[in-house]
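One chain follows as structure tokens, the form predicted on its own.
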Amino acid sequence: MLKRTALFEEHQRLGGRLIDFGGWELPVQYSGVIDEHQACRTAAGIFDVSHMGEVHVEGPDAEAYLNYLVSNNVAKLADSQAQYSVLCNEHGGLVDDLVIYRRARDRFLVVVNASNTDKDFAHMVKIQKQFQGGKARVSVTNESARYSQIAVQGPKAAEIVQKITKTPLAAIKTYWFAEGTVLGSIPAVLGRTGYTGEDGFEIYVPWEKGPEVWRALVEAGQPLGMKPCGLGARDTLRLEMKYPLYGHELTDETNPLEAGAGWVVKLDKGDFVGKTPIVQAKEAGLKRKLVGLRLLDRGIPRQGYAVYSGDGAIRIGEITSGTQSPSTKQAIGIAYVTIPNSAEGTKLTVDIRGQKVAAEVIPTPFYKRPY
């Protein structure tokens, strides 16, 4: 049996095409990937992301534990601030990427990827038992079943979400959040992060209140051009920003530095899980780098396609994600390539079903919002 979010019947009612996504039955599209993508870029899109995992980390040692658990510096967070980080294993590989919300000095909400929730939680509990000899005053609880999470993304997102809450959204800066209510009395966490490159909000409400909040947002957003969006548009939107996706750009064997996540790896903050092998890899010299590329000839780069040198003679990498970009009208891809072939402007070739197609390393993100 596939798992379903509280919004399953809403997706059926709106005509969403449902697929198996990591064990969840979720909409891949409604009106079409390109239509939904463009709606999010020009007006707004609404996404059901209730399958994401939510973990509560609480107690006097919660901050110290999290600072040891992840690569970023949790100690720099203020109350009501959020932070993107990565969770590493003892070998320096990536268990997951995640967002940490500091609700108070001793209360944190950690949001992890849906397909990794059980794995991440098991890792977090294992580290909890090891931290400070197992005597740390911290609790780690998987509260994913308590939350429905709805994301509204796009240039009109704030205007739409403001219609259902009295919380002043203009006061919430990017990567900050507020705890208030929606629809009068429904408790909600309102975060301003996003996975599309657009302005937007993540709305966390009690699981059973998800359908009511979803319907209210759909009604509020429809006159402004907002459309329900599925997993297909979510993927093309994040790919245009070169945002990584677990299982594509991120794996248990991937070093965060080669994945371009060095900006959230704070090697000067003290010890954390995976720090030593990450430092060793840096000192030895990274062998590959994650880059953005575009095809110069017809075709679409897809995950797993081999990348070769410009003359097609030497295999130097592999595509991790690719698509025909609805915003730029180009065939774009993200790939790991050897360091000598990673500079912008480098000519490469991509093997598409036996045919070598010319490509070029280009600056990222592929798309930059105009506002």
Second form
Amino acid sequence: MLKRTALFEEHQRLGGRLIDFGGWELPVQYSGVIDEHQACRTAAGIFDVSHMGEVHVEGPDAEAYLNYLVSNNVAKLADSQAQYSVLCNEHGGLVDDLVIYRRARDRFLVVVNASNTDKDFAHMVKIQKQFQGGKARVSVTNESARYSQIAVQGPKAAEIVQKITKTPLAAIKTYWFAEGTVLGSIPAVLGRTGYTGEDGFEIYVPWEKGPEVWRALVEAGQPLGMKPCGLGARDTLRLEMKYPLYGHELTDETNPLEAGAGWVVKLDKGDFVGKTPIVQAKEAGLKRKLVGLRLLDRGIPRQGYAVYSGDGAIRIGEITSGTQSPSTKQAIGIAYVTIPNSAEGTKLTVDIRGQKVAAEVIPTPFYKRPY
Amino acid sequence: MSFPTELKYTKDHEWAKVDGKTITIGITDHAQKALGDIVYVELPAVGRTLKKHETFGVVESIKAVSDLYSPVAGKVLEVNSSLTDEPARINQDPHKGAWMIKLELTDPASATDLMDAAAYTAYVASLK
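Got the form predicted on its own; any chance of the form predicted together with its partner chain too?
Expanding to the full complex; the earlier chain stays at the top.
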């Protein structure tokens, strides 16, 4: 039996095509991936992301525990500030990426990927038992079932969300959040965060309030060109930004420095899970790097396709994600390649059904928003 | 969803229009809807010989790659190369303008098991 979010009937009503996504029955698309993608880039898109996992980390030692758990420096956070980070295993591989919201000095909301919620939570509990001999004053609770999460993303997102809340959104900077209410009395966390490369909000409300908040947002956004967006558009939007996705760019064997997550790995902050192997890998010299490429000839790169040197002679990597970019109309891909082949402008080839198709390493993100 | 009665259909969701020995082939409206926005198509060279069920090309949507299977045995007479530049036509006009290839039927027996529109409609309904 697939799990359903509180918004399941809204998706049916809006004509969403429902699929099994990591055990969740969710819409892959409504009007069409390209149409939804363009709506999000030019006006706004609304996404049901209630399948994401929410973990509460609370107590006097919550910050110290989190700083041992994740790679980024949680001590840099102020109240109402959010931070992107990665969760590593003892071998320096990636368990997941996540966002930490500091609600108070001793209260954090940690948001993880849907398909990894159970794994991440088990990892968090395991580390909690190890940290300070299990004596730290911190509680870690999986509250995922209590939240509906709705993302509104796009240049018109703030205007739309403002219609359902009195919280002044203009005062919330990117990667900050506010705790307020929507529709008068519904408590909400309003985070200026997202996974599309657009301005926008991720809104956390009580699970059972999801449908009325969703309907109010759909109504507020429709006159401004907002459209409901499925998992298909969510993937093309993140891909154009080269945002990594667990199972594609991030795996249990991937080193965060190779994955381009070095900017959230703070080796100078003190010990954290996975630090020693990451430092060792860095000192030994990284072997490969995550790059963006585009095809110079016909075809579309897809996950798992082999990448070869420009002359096609030597295998030098693999595609982790790829599509035809709805924004640039180019066939784009993200790939792990060996360091000597990772510089912008390097000519490569991609094996597509036995044909070596010319490609080139290009700067990322693939898409830059005009505002 | 309605399927033209002048066409024949396969379980792989290709259609075939039989015109004497010339067979025109495309994918069905059901197939294009299931695929979503089609952004890439690869079709065979004129002159290639295809066995029944042989892969003759691919269509790719934003999300996925799908093989195209020949409904009959034949030799490629003509290819709708306009689809290369405008693959979205397959979404817009699957049963007519977005035909993909024309074959010369080389084995008439290979065309005998194709479904008519009523049978295909029932088949599509059974997939739900």
